[in-house]
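Encoded as structure tokens, the following chain is the form predicted alone, with no partner shown.
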Amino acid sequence: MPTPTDRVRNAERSRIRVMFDLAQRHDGDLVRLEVGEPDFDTPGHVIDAAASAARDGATHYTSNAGLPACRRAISDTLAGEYGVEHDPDEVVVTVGGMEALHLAVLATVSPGEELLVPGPTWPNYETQATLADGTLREVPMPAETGFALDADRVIDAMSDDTAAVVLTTPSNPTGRVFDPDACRAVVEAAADRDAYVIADEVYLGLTYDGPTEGIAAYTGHPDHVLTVGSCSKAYAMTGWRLGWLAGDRHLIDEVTTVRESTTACASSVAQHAAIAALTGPQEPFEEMYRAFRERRDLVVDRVDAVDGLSCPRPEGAFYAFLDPGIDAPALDIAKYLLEEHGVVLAPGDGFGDTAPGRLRLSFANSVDRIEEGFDRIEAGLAEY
């Protein structure tokens, strides 16, 4: 039987999904804190707009780059909310933020080149690099500073093989928001080496403790920044699969050509949903934001109250990167907490080599379930 190519065989499943699958096979009441998906439903006005569009015949192909009205809505949102200025023709609408990342890596990383990522890091970047026949290089950020972006470490790690640097802010898995000066320094160093910075900002709308400008707004080299965004997180639209990639017009034109042979275009109905989400009433999304911020505060308080447990303060997204204070593999701890105490977390070794003993907790769940989850975590760590 023929064997798959190395680029397919070398792609590994994330530890997040390993825990997800283990939980699916587990009987009994589980507190699910492993997956980063809002527990809110998509607001009604977005669903109504999509349904109306479908009934009115918006069920056909769109242009490869997306509906002009959708590109305009994204362009206006980037400028108005995040200070990132791109004309609509510098935006391509994608099938979720995942496709935007895939296209960004394909467009910047040539075979044998390097994708540089500060660690700890979201595991899918390594697969994206593999699919481009490149390699991922993780640059560990110091735990003693809460994994804040250390620009000097990233810049020192750049080489002639570095094609792009991924900066994820707010961070998955730590919830940290990267300092603007550090981001600016990385972009300038990348530009000096004719490399790109891929700004993964799908959580930027969930920033709690400071300004919410995009990385491209910080720098004098916006042509070296590719901005990835999505409706999934801040708009509770994970299942709609609607994201975007914004950047230099020439690169966006080339990326749009590639899409003719991949997804062709994002769902026409989902694009109408995105228009409604981005341009329509914002009160439902503001309510979600306030709920996530309340949950973040709860998580900080509960972590402080558990002896031996700590984490960097989540400044955005909906993750806490827990240090359980136990010298054991994170996967073993996560399996124990699942099997013996009924709480599901993602092991830290699924987020690179920087912090293998940690556990990622997603607070995209109700206050009651988060409280119950912490009760179980506290009991489990005491008994481990």
Ligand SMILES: Cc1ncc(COP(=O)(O)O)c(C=O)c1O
Second form
Amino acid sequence: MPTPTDRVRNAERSRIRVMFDLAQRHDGDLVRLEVGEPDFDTPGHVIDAAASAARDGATHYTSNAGLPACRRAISDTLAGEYGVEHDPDEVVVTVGGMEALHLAVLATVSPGEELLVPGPTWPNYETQATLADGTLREVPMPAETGFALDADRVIDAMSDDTAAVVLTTPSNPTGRVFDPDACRAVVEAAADRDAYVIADEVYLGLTYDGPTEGIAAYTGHPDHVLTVGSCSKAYAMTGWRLGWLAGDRHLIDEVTTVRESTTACASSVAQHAAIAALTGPQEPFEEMYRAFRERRDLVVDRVDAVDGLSCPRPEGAFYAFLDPGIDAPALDIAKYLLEEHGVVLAPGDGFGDTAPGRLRLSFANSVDRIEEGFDRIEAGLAEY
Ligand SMILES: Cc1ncc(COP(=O)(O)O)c(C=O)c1O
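Now that you have shown the form predicted alone, what about the form predicted together with this ligand?
Full assembly next; the chain just shown is listed first.
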């Protein structure tokens, strides 16, 4: 019988799934605050556009890089909303931000090389590094500054083996938005070594405090920055699987060739949905944005009100990275909160090794459920 290669065998199953699976098996009333996707459905005008495109024959392969109109819509959105200037032919439409990241890592990390990531970090980068026969190196960011990007730490960790650095801003799991000067310093140091920065900006449209410039917009080395974006979060379109990778033309051409043998292209129907989302009425998305911001404010108030509980202020995305102020493994606390109090959070060890004692709370849920969730967390932590 054929056996899996190390590349496949070594891919770790996300530890975030542990709580998800436990919650699926539980039959009581649970407040699900571990989920990393908007609770909103895709707005109607997007669905209508996709349905009529399909009816009109958009049911075929598109070119590998995507429909010209979709690449144009992404290029215009990058420039108009985030100040990132790329011609449409420097954009490839991907199957979610995940494929964009996968392609970016494949294109930049050679076998034996390192992908550096400030921790705490979203776990999928590790598998992506493994699939490129490289390794992930997590560089812990200091808890005292709420896991703000410490450029010196990242730069000190760079070596001849460093092929790329991932900067995720706003961050999953902390909700932090990285300081532009710190990002610029990392990009400059990477460019000096001829390494890349992969800017994972899938949450950039959900930035609550301050401007939303993409990293490539304000660094002096845009050729060394690969920008990853997605319709998933800000447009409530996780299931459509539609994202993008934008950057240096040669690299984009190369990854476009590679993806011919994996996905070939993003779904034609989803590309039409993306065109409608990016170029059509923005009010439904603005409404969701305002709802997320209000929930963020609520979360900050509720965290402040619980003795011993704290978190860095979520400046973007929909996550709060809670410090429960209890000296116990976060997985134990998370299981206890689920089983005894009916509230589900993701333990910090699902996000690298930097902050295993934390719990990630997702506020992609209604105000009522968030309030109920906090009542349960408060009661649970008081009893623990
Ligand atoms: C930090 C981060 N990057 C990228 C993604 C990819 O999202 P998608 O493939 O749905 O665009 C996610 C999804 O949870 C994420 O949290």
